[in-house]
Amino acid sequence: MKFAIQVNEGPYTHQASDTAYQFTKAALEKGHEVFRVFFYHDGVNNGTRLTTPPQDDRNVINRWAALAEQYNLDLVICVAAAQRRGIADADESKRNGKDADNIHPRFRISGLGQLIEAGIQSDRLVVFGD
């Protein structure tokens, strides 16, 4: 089965991101395909490279990045939600006159069209969080 995953909650404020990660990992390990993981609303906070949790805590962002590396996952952050929350890649930062970017290199920023395409191309769109 081919899945699209939508994550609507941040990495440390709600269980949704952890659950989405565990679901995605389990699906891939069972041989299913994940077309795209789309981070929306507060879920865009899963893509910042500046998160530094304590050493004895899980690093949700690095977990997503490692999974993306292992399975060549497409991790997409919604551009509008990212702008509202201060998440930017180099291009968005420059375009908006900011002096820095903070997106993790395994993630990319794009629009809602990526979510629509993921829903069309997949058998199931599974949403985590409100």
Second form
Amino acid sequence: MKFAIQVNEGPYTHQASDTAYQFTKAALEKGHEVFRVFFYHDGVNNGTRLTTPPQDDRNVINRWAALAEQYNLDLVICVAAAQRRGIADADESKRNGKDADNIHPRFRISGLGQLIEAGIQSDRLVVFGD
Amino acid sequence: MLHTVNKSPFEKNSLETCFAHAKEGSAILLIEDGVYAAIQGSVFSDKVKQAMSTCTVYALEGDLKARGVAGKVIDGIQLVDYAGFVDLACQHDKVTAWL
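Same protein, different form: I have the form predicted alone, so give me the form predicted in complex with the partner chain.
Expanding to the full complex; the earlier chain stays at the top.
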């Protein structure tokens, strides 16, 4: 079965990103396909490579990235939500005249159309948020 | 349809809204703080039992254990892990999150 995952909540706030990760991992381990993980609203904060949690805590961002690496997942961050929250790749940073970017290389920034496409292309859209 | 509820019924009315909208034969999965609704003997358990007469209620076992309430679950609520969550999502044609 083909899944699309939507994550509306950031890391280390509520449990939504953790649950979304565990669901996605379980689906992949069962042999299902995950067409895309779309990070929306505060969920865009899951994509900053500058996250530095304490050593004994999970690294939510790296954990998503490692899963993406293993299964070639498409991790997409909503551009409008990202701009509001200061999440940028090099192009967005330059376009907006900022002095830095912070997106993890395993994520990419794109538009809401990617969520709609994921919903159309997949058998199930599963939403995690708060 | 599979309904997921991630809020404690003592915090928000997500579960009651879900109960009000879920059609007969639906599955309701309690996750995150939503698992507090699965506790036997709370002021909310009669409403859950009533919903169980028309819907099947599941709870994520790991979230129950994390909150120390795994041994206090209402009889008839089925416990699942994340793989079971995936199976439920496959078995139902749509998944709706009551946030």
